[in-house]
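In the block that follows, a single chain appears as structure tokens, in the form predicted alone.
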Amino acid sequence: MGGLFWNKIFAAVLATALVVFGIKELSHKFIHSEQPETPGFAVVIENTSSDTAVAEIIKEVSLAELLSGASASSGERIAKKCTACHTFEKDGGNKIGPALWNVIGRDAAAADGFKYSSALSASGLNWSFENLNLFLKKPKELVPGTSMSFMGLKKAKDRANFLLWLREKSDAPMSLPAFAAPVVEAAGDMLDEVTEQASSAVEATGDGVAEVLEKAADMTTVPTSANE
């Protein structure tokens, strides 16, 4: 190994380095990449109204549906909050508030001998299930100026339970609002259709498997004689 050998090695290393740096410079010349001011990826979020999003998620349950699943015994427990101001039994007298026997279905401000606020007297309301539900939720919102100081029942289920119990405090209890369940019926129809399609698919699959097995058996049959 003389000096010529080492010169060749040095020349090869130098040539390799020149090629590497040359390729790097050429790539910078022909390929341009713009650097963003702020590193990262921009994520675009569509600005939607929160009220709209909530409305799509939450399904409002109707009063008729709540009443159909309400409990009168639970309503009786809620009614105990009202006994300081009202009576519920037949022939019960007025107290701080009016007597509430036969209240569902009668006109507002119609209890004999009770002095109502001018706001309630002029409201023209009828105590239907719907109006009573709104009044029980927040009296001063339905009838601004009412003298009823009750803060209201915030839970829809509590109001439904109370209304179902209050309905019984009558000489002729009103019929409950009609409640239809089209979603449930549609789901049942869909289930029947899916079941029928699944059964047909299974049957078709079974026929197909049987046909494949039969063809496979024919293809694998071993001849019994040389002439066959």
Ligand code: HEC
Contents of the next structure:
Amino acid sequence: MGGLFWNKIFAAVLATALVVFGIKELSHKFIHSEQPETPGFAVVIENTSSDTAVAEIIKEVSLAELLSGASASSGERIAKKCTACHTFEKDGGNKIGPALWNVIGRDAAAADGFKYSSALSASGLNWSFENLNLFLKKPKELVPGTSMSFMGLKKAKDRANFLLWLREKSDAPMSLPAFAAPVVEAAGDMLDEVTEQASSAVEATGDGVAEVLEKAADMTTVPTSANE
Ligand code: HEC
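If the structure you just shared is the form predicted alone, then what does the corresponding form predicted in complex with the named molecule look like?
Every component of the complex follows; first up is the chain already shown.
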């Protein structure tokens, strides 16, 4: 009996040591495997979907910002590059290119009586400020196969000035894109994501602790059962 008593004491001490060691070891392992490599919110940076979202927003914001500082009278000069092929007046009609009155906000390839390329007809585009900006920068890049043979307007400022002028060529000029809204929206999205990441990290920590405790329980049973 005496031997068994000391065995039990020994087992208890050993178990305690193992538990302490186990917790240390496991938490060590846990910290290394579950924590992000880079401290802080590297998770957000690693996420490619939010990366592209941010890039989109920056693009939209910069166009909106350019438009807010654009000059319609400077834009009128740019329009001269288009008038060989397009009309901008109400009921101006089609020329080599389609009539462009009311074009902002209109679906692509929707001017009455104009024979569009199949590329533009199938594009499914709507002429938002952003899409027009891309089209005018390099028509063949946004719509490969378009029959509009025009090199494009290289300068972002020229495009913004022109778009501001073009906006007036409409029965109901579309409101300029606001640049505060997308930023606020993006901030909200990012906050959601961070919160989600944080709560899953907390969950993982909980799992880790449960695992340590389970392991500890296992270890305490090993020496005693070995003695039976
Ligand atoms: C050499 C002739 C030519 C010039 C110059 C030209 N375009 Fe075009 N444009 C076209 C043709 C042709 C199309 C039809 C394209 C197609 O069907 O793929 C077109 C289509 C368009 C469209 C699409 C319209 C719609 O109904 O979907 C826009 C917008 C446009 N042009 C704007 C401009 C602007 C702005 C300029 C001047 C900066 C310009 N274009 C210069 C020939 C021209």
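Heads up, when I say rigid core I mean the largest set of C-alphas that superpose within 1.5 Å between the two forms. Positions refer to the first chain, counted from 1. Since the structure is predicted, the reported quantities are computational estimates derived from the model, not experimental observations.
Overlaying the rigid core between the two forms leaves the Cα of residue 13 displaced by 82.0 angstrom.
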